[in-house]
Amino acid sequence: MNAASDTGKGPQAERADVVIVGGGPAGLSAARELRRLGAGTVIILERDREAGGIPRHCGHYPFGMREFKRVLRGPDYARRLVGAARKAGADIRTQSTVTAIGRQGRVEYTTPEGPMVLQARAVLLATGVRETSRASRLIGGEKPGGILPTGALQGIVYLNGERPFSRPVILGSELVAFSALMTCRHAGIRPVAMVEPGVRPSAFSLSRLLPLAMGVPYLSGTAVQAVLGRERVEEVVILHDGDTSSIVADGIIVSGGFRPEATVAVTSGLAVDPGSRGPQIDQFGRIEDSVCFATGNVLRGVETSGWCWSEGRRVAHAIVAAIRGQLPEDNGTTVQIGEGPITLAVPARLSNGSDAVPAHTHLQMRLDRPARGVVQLMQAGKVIASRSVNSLPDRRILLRLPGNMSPTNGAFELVFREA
């Protein structure tokens, strides 16, 4: 289908086959795959000046091993993704902020030239995540300068070529916290400590060797209680084993605590999952509105760029199936999560079967605390899928979905039986 224009009240409405909201790895890979599958006109709306997503701010390795079979720095990886989408024929429109997504594929957005409207056969939400602020973490103390999330740090260092501080504390031990550590090394910044409230790092246990190899003390089981300083950070007050002490520092990097950037989904009235706080999807990546889909980190806490890239490609196949009328009309039954450590499951809805290949062949789960046991997917009192689990919070846990399930056989429940 060629793009065309409609006339009517308000801005001129332009037609497209698929509109993708967000130009990060998930959105870019979906666009390329959609074009390869013959989906027609594919338009990406990206609010920043350049597409590429978070990797554009990460001037370190490794990116691209799964996608390009080579090790790349973040900006080089982002440029390759953008180039591949454009070469496939995707129309990437930057400085385009989506303000509303209608139930039948109407997308309203703003640009420096004014408000615009697109009418699409399918809409894909791929807006990624945002980091939790200091206020949301309930860290007390004064409000000096020098407190940054990892994304802001990377923008200052890699995009502006500046050094916001010289001796910060890094809060958190997710993969992104180690990305912050590498960013500091690139900029000649020497962190004075990496502080983790849990007893083990959120990333894999061996990751704690990296700060030690760089001469950065790694403090587990330690909470940040307050940040002191008037104009700039001067001290970070910590609590460890019931004892309070302070670390002299000139900044703090508040890493992780990621939340889906789902504001436009919420304001547009699309279904949002209470566990993930992202769009609630079925195994085809479809939100309750049959023309709206979601993929990438907007679905849950942060995942790797390679994971999002792969997920974007898979949901592209489901979108093409939807355009061709090959998906079931009923978009499923919500998976109920029983008592226990499971905080979210993606997809959160399971649909009737069809000949179309689902974008999600597994339930992806997260825990809110360290736990060991067995997770079971139940239907009508029967176990239809299960696996053993021994995991820390916020780590990826996958449970393969059975191929013969149907919501008509009864409600689904996810149960965690601790060992």
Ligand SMILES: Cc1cc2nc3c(=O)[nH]c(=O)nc-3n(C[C@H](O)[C@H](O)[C@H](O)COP(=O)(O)OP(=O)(O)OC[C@H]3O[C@@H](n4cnc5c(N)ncnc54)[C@H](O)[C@@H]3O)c2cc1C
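Throughout, rigid core stands for the largest set of C-alpha atoms superposing within 1.5 Å between the two forms. Owing to the predicted nature of the structure, the values given are computational and were not obtained by experimental measurement. Residue numbers count along the first chain shown, from 1. What changes on going to the form predicted together with this ligand:
- Fitting the two forms on the rigid core leaves the C-alpha of Ser391 displaced by at least 2 angstroms between the two forms.
- After superposition on the rigid core, the Cα of Arg36 moves by less than 2 Å between the two forms.
- With the core held fixed, Ala371 shows a CA shift of 2 Å or greater between the two forms.
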The other form holds:
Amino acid sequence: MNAASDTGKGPQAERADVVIVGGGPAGLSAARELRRLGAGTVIILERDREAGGIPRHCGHYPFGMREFKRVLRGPDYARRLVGAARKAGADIRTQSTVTAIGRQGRVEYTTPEGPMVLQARAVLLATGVRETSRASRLIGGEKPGGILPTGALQGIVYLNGERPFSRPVILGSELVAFSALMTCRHAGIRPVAMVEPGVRPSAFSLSRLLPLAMGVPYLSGTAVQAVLGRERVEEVVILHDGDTSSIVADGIIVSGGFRPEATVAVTSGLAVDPGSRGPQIDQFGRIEDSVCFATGNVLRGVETSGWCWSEGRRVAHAIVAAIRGQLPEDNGTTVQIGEGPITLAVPARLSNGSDAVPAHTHLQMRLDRPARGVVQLMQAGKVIASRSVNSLPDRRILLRLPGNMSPTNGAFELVFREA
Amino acid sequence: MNADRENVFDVAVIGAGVVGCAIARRFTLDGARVVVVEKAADVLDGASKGNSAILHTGFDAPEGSVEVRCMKEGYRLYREIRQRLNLPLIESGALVLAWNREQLSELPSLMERAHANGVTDVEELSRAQILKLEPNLSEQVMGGFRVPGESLIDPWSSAHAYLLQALENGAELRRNSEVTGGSFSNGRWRIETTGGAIEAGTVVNAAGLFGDVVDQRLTGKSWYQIRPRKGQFVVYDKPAAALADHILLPVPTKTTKGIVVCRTAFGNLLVGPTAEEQEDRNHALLDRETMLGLIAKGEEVIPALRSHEVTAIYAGLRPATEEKDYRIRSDLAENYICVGGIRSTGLSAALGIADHVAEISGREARPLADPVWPQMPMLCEYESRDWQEAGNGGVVCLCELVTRREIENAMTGPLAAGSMGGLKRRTRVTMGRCQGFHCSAELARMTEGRLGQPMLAQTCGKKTGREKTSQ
Ligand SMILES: Cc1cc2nc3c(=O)[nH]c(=O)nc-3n(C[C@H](O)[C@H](O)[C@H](O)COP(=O)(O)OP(=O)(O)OC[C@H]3O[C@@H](n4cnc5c(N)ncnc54)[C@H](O)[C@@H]3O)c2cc1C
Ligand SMILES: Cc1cc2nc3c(=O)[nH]c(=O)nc-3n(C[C@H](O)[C@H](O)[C@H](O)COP(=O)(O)OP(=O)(O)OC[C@H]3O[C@@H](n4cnc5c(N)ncnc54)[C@H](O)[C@@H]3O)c2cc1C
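Now show the form predicted together with this ligand, given that the preceding structure was the form predicted alone.
Below is the entire complex, every chain and molecule, led by the chain shown above.
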């Protein structure tokens, strides 16, 4: 790091009660609630020019049903959240990229003026998600311009008023792919096909009608093998039923496959869950062996903004309890996920229960294939919670957690008994 | 012939790959008026676009070859000048590892060759010693030796630095200028390019994958044929770099050095390259099955890679020929030097090749008394970076921590980026795990109208965000 400076902003850490990393819906709602609960100084560090998170560049509906009881466009929704957090007294610092988080609350971040350090009593990680890139999906071919995740497309269209291509292929059919469709429509871009590797759309089944209604061919069971073109995308090679063919296109939107943007957590050595790939938390949102908490989409793939907003609000209660020494001891042990379709559980660690409102009253799960049966949370061979499930992959499944549990009674295991 | 003075040079270097960049530097520092002609919109667009970025000692190069001489000299010179140009050097050392009995039996002869090549500090290691040095390595390893001098560098900043030093000391760069033909008369060359004609006393052909084609166009003959050999890579995200300290090399076979697992100067971990012969000189296609094979190979070497994410993929083409050694020759035509077949060690050897070429050119050197030494932006993960400095303008690319100031600087000056690819090589912007999810919009704004090849097609005039456009 830099040599000491005499401005007081060098290695001398500025103090705060709570530092929130990431100013999206989750971080903003947590900030507002923290201030309302009297948590003291609350500072949000947001790397972007403006706070608001992903909704800031979603110029489409629907946002805000849960929070404001009305349907808003992303940017309007983001402005309201920012306004509410500011009004409650949160200090929002933009162009502030967090580069390291210490277990004991030291937060290093960099700004246009150089690096800064904060020392907090509690740190909340709310850094959201990103989509899986073309590289991570090992799509072959060349590396021309015009390959974009939906997030990037939206920024370019809604913030810049630009059109990066005119006849792209959309890869994926999660909800976000439909947001890509709407963005294309808004910008006068005409997708030439929507391609989904699975046999059914990942989003609700009616949604295949939307591309059809917009005159965009929908190809399921089809993988993208390669992208060709030297400067710009020229062709997209697809594989369907063992046959390859190619689609003439000038771009490709690589949508979905969300994963937590947990890099700061990983590089700072905070516990990361192998299932969700986000920070591993207990039911109070705590990250093991630290004063750090996590909330919102960074906990697992994508949820709606309303969901993340309420997660943020609830973790605020846990943080305040922690600062006041009212949370039970952090003695959480990891929930082992048994054989079967369950891919992740949040929280993946369970500590002693408490009457203080836990941030997570439910265990949240997802499956990797359609399945029917009973899901059971076991401890020392006994079922402590269970429910029946009939779900498609990647849908949210909730299992209510017993209030009075304790890891001292034995190891936790999550099992799926298929019908 | 009466060309403008501004198109008359002492030396014309054809091709701005790492080799051409180093040659341009050498002749410029020797007092010549140099022009570099490059057909692409930016430099480093050929073989030098994608390699393993290892600064080789030459320990396993063919004994007595031109290659080993140039590598050893290139290695020495890089270490000599790199601090003055602000270039990184990661002295990781390499481990050559045997995974079966046959490979184990080849270790002694490899170590002998290292000694014959003057790399005398190689050190034999037991299996236990190896696992102690590299605790994440698979226990299947049987033995090996350490080559302390093998190092990692930044493959693009180094080449940019060589060329920039030439440019700041008077050389010229002509991009978008493909050499199409030429003739020699009255002791001078006239070279036709798609960007206009030039005259030069001496011509150096450093056209990499098109070396034989340029020989044909200028001299009507060529004495070798390029046989492109593709190498594909997968690159893991930064946390994986903690899994390997050394460069992990297999025992080489007759045709290839084999699949390497090593860190990069940018703090990632790479696995590659493959060695696949092909006809096509223009396209290095990535293949899904091959990449899956590389991932499997990586996990064989370091099992813990299983829980790490691949965040980048790329492929490069080696300008190989029918023979192993470099094809450097000065007798094809008068005042003409062909520097061909710089196959798989050109990054290490470039500065050595440049000296060798200057020597055989027969040109008298009148070294510049006080040449300018440009300072390169430091992109190495293991050094202090711009985001740690005041006045950086803010971080634009979150994954690689690229600042607004770094991007601005890369778009100005005599070696300003000429394409999006060129901007990435100069700054690493969008080269990280999100591949543009976060910063594409901001980047599009910053680069609008400033790169020869724009990032975006057109505006759609439907701005809805109430943003103030930057600056
Ligand atoms: C294309 C798209 C369309 C969507 N459409 C809808 C919709 O129509 N309706 C809906 O309800 N939901 C929608 N969603 C989901 C919604 O955007 C998310 O649920 C919500 O934004 C999650 O909030 P968050 O605060 O957890 O994360 P984010 O909104 O992702 O915010 C995270 C913030 O953290 C910042 N950050 C990250 N790393 C750092 C760091 N190191 N230092 C400082 N700051 C950092 C980021 O810049 C960002 O501002 C959509 C999502 C996408 C991608
Ligand atoms: C997979 C792989 C891994 C490698 N790993 C390493 C390593 O770890 N260490 C190492 O030392 N080396 C390595 N190398 C080798 C190194 O990358 C090459 O030796 C080196 O890049 C060759 O550079 P060059 O300048 O000769 O060719 P190029 O980079 O191809 O440069 C030639 C230039 O000439 C231009 N050109 C062509 N025709 C014309 C024309 N008619 N008119 C004008 N311009 C023209 C091209 O556009 C190009 O820019 C590796 C190579 C590959 C492919």
